[in-house]
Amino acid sequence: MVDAARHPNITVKSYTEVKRVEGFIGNFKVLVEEKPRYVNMDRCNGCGACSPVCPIEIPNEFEEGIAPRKAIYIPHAQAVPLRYVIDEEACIHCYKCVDACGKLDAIDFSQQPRQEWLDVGSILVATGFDNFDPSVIKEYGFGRYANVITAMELERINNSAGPTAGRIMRPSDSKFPNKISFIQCVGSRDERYNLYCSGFCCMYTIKNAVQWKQTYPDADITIFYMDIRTPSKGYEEFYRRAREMGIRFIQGRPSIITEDPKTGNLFIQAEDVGLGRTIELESEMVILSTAAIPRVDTDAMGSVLNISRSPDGFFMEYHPKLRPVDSPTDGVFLCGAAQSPKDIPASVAQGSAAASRAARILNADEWEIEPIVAMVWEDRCISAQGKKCGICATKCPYGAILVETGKAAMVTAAKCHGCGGCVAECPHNAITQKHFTDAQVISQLHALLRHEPEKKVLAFMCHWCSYGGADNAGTSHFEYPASQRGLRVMCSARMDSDFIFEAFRLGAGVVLVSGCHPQDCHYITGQRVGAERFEKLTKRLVDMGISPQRFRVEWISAAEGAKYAQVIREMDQTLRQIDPQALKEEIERTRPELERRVRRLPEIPDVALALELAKATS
C-alpha cells in the first residue's frame, strides 16, 4: 500500500466513493465523491495527539468490535494514507481535538463532500467481500453465548497488534481456553443461506488450528467439517500435517450449541459421520468459520458500472473460462473476491491478470470493435413519437441502448456486442443489426428452402456454440442426414419469431432453433432472452395448427458435435415418419395465418428488396 501511494503514476483517493460512470472502453468518465474527513490532509502529519483526548469511544470495526476506537481515529496502524478522520455521527463537537492539534491547525469542521469527474481508459473492480453474520443461525448461539466467536475475531485476538496484544483469552472471563472447537461452513453450503463453497475457509481454519497447536501443544482442538477441501499447491500436505499434530477432525455439521451458565463452557451436539452416531462434545470456546458473501453495496455498484451479478450475488464475469477477469462491460475488469470468493494467491493472480488486461487498452491509441452492432431506424422508433417503450434497453445485457421519451433509442456502438436480442425483441422493427439484418436472414431462408422445403431440416444456429457444434460434428466425422440446412446468427437472442414463422410459411418440414447452454452464453443473458421467446413461440405454433414435433429447441455447446448430429438424425427421422400428404395439407392450412404473422416484414425497406430479389430468382 505504501509503494502504491508513493508511485508517481498512482493517485490514491481514500474515503472516496464512485457515484456515476459514463462512456465506454477507453473513454470512461467517472464521477467520484470524496467524503469530508474534517481533517486537513495536507496539514495532518498523523502524530496522534488528537485521538487520546477525545472523550468518545465506540466499537472499532477493524477490531471486529472487540476493542473501542475514538470519534477521531485512523482505521488501523498501517492505514494508507496515515491520516486521521472524524466520525461525524459519533463526534460531540467538544473541540478537544482542535486544542490538541495546536499549531498544525489540521481540524476543519467546515469540510463538505467534494465531487470530481475523472477521465479514465479502463476500470478495475476490486471491492472484496463481507463476512456472513452467523447470528441468524440461532442454533449456534452467536451473539448470545460470549464464547462463540467468528474466525475473524480470533484473527484479531491472536494478532500481536490486536486488542489483546496476541494473548488468547475467552471473552466471558478472560481465561485461556485449552479446549476449543472450530465449525466449518457457517453460512455456506447451506440451502437456507448460501449454496456455494467459499473456498478458503478450510485452509484458514486449519491454519488457525495449527498456529494454536504450535504455540500451545497441550491444547485440545477439534474441527467439525462437512468436507475438507484442499485443492491448491501444498494444501493437502498442510492438512495432513495438522492431523499428525493431534488436531481432531470430525465429519458432521453440528446441530445445536448450548451453554453451561456457570462455567461458560459450550456443549456441541453433532453427528459424527465416521462413527455413525450422534455425539456431544464439551468445549471452552467455539470458533465459527463464516462464509464470504458479496459486499453489501454490490448491487448499487453493479448498477453504476452496468455489471450484472451471478445468482450467488458476486459480479459476473464475461466468460468463466475464456475471459474470467473481464466484465460484460468492455474496459471494466474484475479481480479478487469481487468476482467470487478467493484466497490470497488466487486474488494476487487475478489482480495481475486484470492489470494486464487493462494495460492493453491503455497502451492502444485506437480500439477496434466488431462491426456487427445494432442500429436504430429513428423514423420507426415509437419513443421518438413520445410513446413509452424501451423494450430494447431491457434486453441489452451491456447497457448499450439509451431510451428517452421523445427521442429515438440510441445505440452506443462501442458498448454493443452484437447479440441481436434488441433487434428480435423490438415490436416495431425499428432496430437492425449490421451484417445480420432481417433482409439478409430472410434471403438466406428463401435460398435454403427454395427446392422441396418440406423435406428439409432447417437449423437456426448461434455462432459461438451450436454452429461450433455443427462444425465439430463435421470435423469429427459424425454422420447426419443431408436434409439439414443451417442458418447462422450471432446468438439465439437474434432468432426472431418472424424468422421461424417465415420458415414454416415457406414450407420447411421441421425447424430447429439451437444455441448455448445458459452458463456458456457469449452474450451473458442472450440465451435467456432467446429461451423465453421460444417457450412462448412453441405454444403459439401449436395454437396455429403446426404439429409440435415440427419445432424443436436444443442447447448445444461447441464441443457437443455428437449431440448436434444426434439431434439432426432424430429430427430427420421425425420428418420421415410424418405422412407427406398430411404435411402438405398442414402447410397449406397454416400458411394464411403465418402470412398474417409476417406481413410486417415487407414494410422494412431492405426486406422488401430482398423478397423481390428472392421472388425474381426463384
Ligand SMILES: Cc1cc2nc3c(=O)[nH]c(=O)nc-3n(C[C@H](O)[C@H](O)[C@H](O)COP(=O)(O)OP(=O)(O)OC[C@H]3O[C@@H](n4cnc5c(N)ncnc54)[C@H](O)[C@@H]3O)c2cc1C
The other form holds:
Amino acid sequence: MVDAARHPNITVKSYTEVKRVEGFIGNFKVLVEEKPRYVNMDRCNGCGACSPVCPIEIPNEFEEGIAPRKAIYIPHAQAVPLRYVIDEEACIHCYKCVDACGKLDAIDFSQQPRQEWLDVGSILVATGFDNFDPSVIKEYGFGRYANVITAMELERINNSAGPTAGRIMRPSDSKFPNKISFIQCVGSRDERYNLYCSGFCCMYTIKNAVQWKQTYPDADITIFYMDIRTPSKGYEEFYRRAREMGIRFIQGRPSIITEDPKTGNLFIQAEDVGLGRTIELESEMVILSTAAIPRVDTDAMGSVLNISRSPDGFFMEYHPKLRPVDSPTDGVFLCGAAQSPKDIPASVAQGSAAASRAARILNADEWEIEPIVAMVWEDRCISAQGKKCGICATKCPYGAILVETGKAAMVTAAKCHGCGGCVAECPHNAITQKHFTDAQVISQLHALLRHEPEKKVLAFMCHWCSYGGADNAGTSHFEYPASQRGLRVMCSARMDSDFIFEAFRLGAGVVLVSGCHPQDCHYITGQRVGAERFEKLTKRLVDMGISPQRFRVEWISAAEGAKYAQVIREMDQTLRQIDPQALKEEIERTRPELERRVRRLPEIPDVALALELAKATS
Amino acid sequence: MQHTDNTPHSFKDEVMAEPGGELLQRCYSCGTCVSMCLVNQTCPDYNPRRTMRMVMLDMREETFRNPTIWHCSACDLCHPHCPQGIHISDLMRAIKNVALRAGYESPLPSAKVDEHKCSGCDICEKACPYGALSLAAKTIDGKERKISQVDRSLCMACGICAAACPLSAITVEDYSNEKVAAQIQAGHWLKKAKSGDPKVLVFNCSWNLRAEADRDAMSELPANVRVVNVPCSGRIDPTFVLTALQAGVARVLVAGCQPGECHYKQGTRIAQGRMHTLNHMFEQMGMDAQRVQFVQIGTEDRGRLPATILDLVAELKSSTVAVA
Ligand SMILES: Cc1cc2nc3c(=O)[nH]c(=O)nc-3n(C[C@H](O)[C@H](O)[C@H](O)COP(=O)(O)OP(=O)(O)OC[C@H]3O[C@@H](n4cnc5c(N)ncnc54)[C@H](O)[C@@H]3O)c2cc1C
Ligand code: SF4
Ligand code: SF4
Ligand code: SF4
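Now show the form predicted in complex with the ligand, given that the preceding structure was the form predicted alone.
Expanding to the full complex; the earlier chain stays at the top.
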C-alpha cells in the first residue's frame, strides 16, 4: 500500500466511498464521497501529540477489539496516509486534541463530506471479504468461553506489533497456553452457514501452528480437520513438515466444546475418524478457523457497479474458466477475495491479471464491441409517450437499458452483449436486435416452412449451446431425420413468443425451442428470461387448442450432440403419430387466434416488406 | 475384502427410498454426530457415521447386525450439529425399517406388561415417547379385556411407562421395581456409614454426563452418598423416593437431562412433573419439601452434577435437618 501511494500514476483516495457509477467501458463517471476526517491532511504531520490526550477509549477494530484505541487515531501502523482521523461517533468534543496539536492547527471540526466526479476508463473491484462470526455456532462457545478465539484474533496476538507486543497469552488469565487446538471449517462446508470451502484456512492454520511450534518446541498443538486442502505449489510439502514437527492432526469435526469454569480450560469432543472412536481433548486455548464470507456491503456495491453475485454470495465473474477476472459488465474487473476466497498469492495473481486487462482499455483509443446489440425504435416505445413501462430494463442481465418515463428507453451499446431478451420481451415491439431483426427472423421462418410445413420439425436454437449441440450431432454422425429445420438466434431469451405463434400460424408440425442449461448461459440470466417465457407460453398454446406434444422446450449443451439428435428423432416420431387429418384440422382451427396474436407484427419496421417478399417468392 | 454393489436397486438404494433415508449420500464422514452422541460411551460399536458408510458400501447383513440402528433413541442431539443437514435419527430409523422388513428383531430389552395386573387404563400409552404401547383386546382368564401391548420394534426400554403405571403392571428388565428397591438398600450402607453423616441417595439418568471426568467423579463420592443409575429420570417412580426416605435417607436427588436434550424425548419433563408433585405433597404433610430435589444437567454443564451432590452433602453436614 505504501508503495502504491508513492507511485506517480496512482492516487489513493482513502476514507472515500464510491457512491455512483455511470457510463460504460472506457468512459465511466464515478461519484465519490470523501468523508470528513476532521484533521487537515496537509497540516497533520503524524506527530501523535493528540492521541494520548484524548480521554475516549473504544475497542480497536484493527486489533479485533483486543486493544483499545482513542477517538483520534491512526487505523494501523501501515495505514496510508499515515495521518490522524477523528471518529466522529466516539468523539465527545472536549477539544483536548486541538490544544495538543497547538501551532500545527491541523484539527478542523468544520470539515464536511466532499463529493467529486471522476472520469475513469475501467474499474477494479478488490473489496475483499469479511470473517464469519462464530458465535452463532453455539456448540463452540465463542463469546461465552474466554479462551475460544478466532484465527484473526490469534494473528493479532501473535504479531510483534500487535496488542500484546507478540507475547502470547490467553484471554481468561493472560497465561501462556501450551496446549492449544485449532478447529477448521468453522462456518464453511456447512449447509447451515456457507456451503463452499473457504480455501485458505487450511494453509494459514498450518502456518500458525508451525510458527508456534518453531517458537515453542514444547507446545502441544492439535488441528481438528475434515480434509486438509493443499492445492498450490509447496503447500503439501509444508503440511508434511508440520506433521513431522509433531503437530497433531485429527480428522474429525468437533461436535461440542465444554469449559471447566475453574481452570478456563476447554474440552473438545470429536470422533477421530481414523480411529472410529470419540475422543475428549483438553486444551488451554481453542482457535477457530472461521469462514471467509462476502462483505456485508456486497449487495450495495453490486448495485452501484451493476455486477451480480454468484450463489455463494461473492461477486460473479464473466466466465469461470475463460474470463475469470472480468465481471459481466465490460470495463469492470474483479480480483482477490471479493470474487471468491483466495490466499495472497492467488489474490496477487488475479490482481495483476485484472490490472493488465484494465490497461488494455486505458491504452486503446477505440474499443471493439459486439455488433449484435439491441436498438430502440424510439417512436414505438410507450415510455417516450409518457407511459410507465421499463419491462426491457428489468430483463437486461447487464443493466444496459435506461428507462426514464417521458423518454424512449435508451440502450448503451457498449454495455449490451446482445442476448436479445429485451427485444423479445418488449410488449410493443419497440426494440430490435441488429443482425437478428424481427424481419430477418420472420423471413427465415417463412423460408423454412414454405413447403409442407406440417411435416417439419422446426427447431429454434441458441448460438452458444444447442446450435453447438446440433453441430456436434453432425460432426459425430448422430443421425436425425431430415424433417428438422433449424433457426439460430443468439440466446433463448431472443426467442420471441411471436416467432412461435407465427411458426404455428404457418402450419409448422412441431416446434422445439432449445438453449443452454441455466449454468452454461452465455448471457448470465438470458436462459432464465427465455425459460420463464416458455413456461407461460406452453400453457397459452394449450389454451389456444394446440396439442401439447407439438411444442417442446429442451436445454442442450454444445457437447450434447447425442441429446440433440435424440430430441429431434423423438419429435419427428411424435409428428408421425399425429393423424394428418386431425393435424390439418387443428392447424385450421387455431389459425384465426394465431392470426390475431401476430396481427401487429407488420407494424414493425421492415416486417411488412419481409412478409410481402415471402409471399412473392412462395 | 468388502465387495460392494453400486448398481441401482442395491441396499443403499433401498435405504434411500425409505422415508428419512433420502440424504444418505450427503454424509462426508466428519464424525460430528458420533462425538455428539452419548450412546457410544456405553456401546463402543455404536457409530452412526460408520453405519451410513456401511449402507453406502452395501454391507447389508453387517448393518443389520450392528447395534447402532437399534440403539438410536432419536434424542436428536446430533441432528442440529450435522453440517450437511442430515437428520441422522430419521436415517437410522429408515435402516431399521428395512431391517425389520428383512425379519431382524431389536436386540434391546423391552417393556413387559403383566396382563393379569393391567386394567387397560391407557395411562402408559400416553406416557410412552415412542408410541410403543397400545390397547388391544385380549382374552384373559376367560374374559375379553382391553390390555396394553408392547410393540418390541418401537420400545427403547426407557421405563417411563413402568413409572407411570398406577398398578405397577409394567416392568423393564434390569430396572424392575424390585431391582431398584434392592439397589437402594443393598449392602446395608444406610446402617454402615458413620453415624451422624446424613445419607444422600442420587437417582441418576444414564445420559446426562458427557465429560469423562464427571463420570469418574461419580464413582468417587463420599461413603454417605449412593448413586443408583436408571435409564431415564422418567423411570423414577415416586414410590422409589418414598422407599428411600423411609429407609433413612436424608435427601434424594434426582438428576435428569436438560429439557430438549432428554435421551428419551420427554422423560425429563415427566420426571420434573412427578418430583414437583412430591415437593408439594411433602409441604402439605408438614415435611421439608426439599427432601427430594430434581436437577436437570445440560450437555455443557461440565462438573455440575458432582458439584451439586457435594454441595448437598456439605449443606447437610452443617445443618441439623430432620431425617425421619
Ligand atoms: C486469519 C487469516 C490468516 C491468513 N493468513 C494468510 C497467509 O498466511 N497467507 C496467505 O496467503 N493468505 C492468508 N490469508 C488470506 C488473506 O487474508 C487473503 O488472501 C487476502 O486478504 C485477500 O486480499 P484482498 O486484497 O482480496 O482482500 P482484503 O485483504 O480483504 O482487502 C480488501 C480491502 O478493501 C477494502 N474495502 C472493502 N470494501 C471497500 C469499499 N467499498 N471501498 C473502499 N475500500 C473497500 C477493505 O477495507 C480492505 O482493506 C489469511 C486470512 C485470514 C482470515
Ligand atoms: S419494454 Fe419496450 S415499450 Fe417498454 S420501455 Fe422498454 S422499449 Fe419501451
Ligand atoms: S454429522 Fe452429518 S455429515 Fe457428519 S458424519 Fe454425521 S451424518 Fe455424516
Ligand atoms: S419402556 Fe419406554 S419406549 Fe418402551 S414401552 Fe415403555 S415408555 Fe415406551
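Numbering follows the first chain given and starts at 1. The model shown is predicted, which means the values in this text are computed figures rather than measured ones. What we label the rigid core is the largest C-alpha set whose atoms superpose within 1.5 Å from one form to the other.
(request) Check Phe62, Glu88, Val210, Ile372 against the rigid-body motion between the two forms and give me the one at the hinge. (result) Residue at the hinge, from the list: Ile372.
(message) Can you work out the angle, in degrees, by which the smaller rigid part turns relative to the larger one between the two forms?
(response) Rigid-body rotation of the smaller part between the two forms: 9 degrees.
(message) Once the core is aligned, what is the C-alpha displacement of Asp471 between the two forms? Give it in Å to one decimal.
(response) Comparing between the two forms after core fitting, Asp471 shifts 3.4 Å at its C-alpha.
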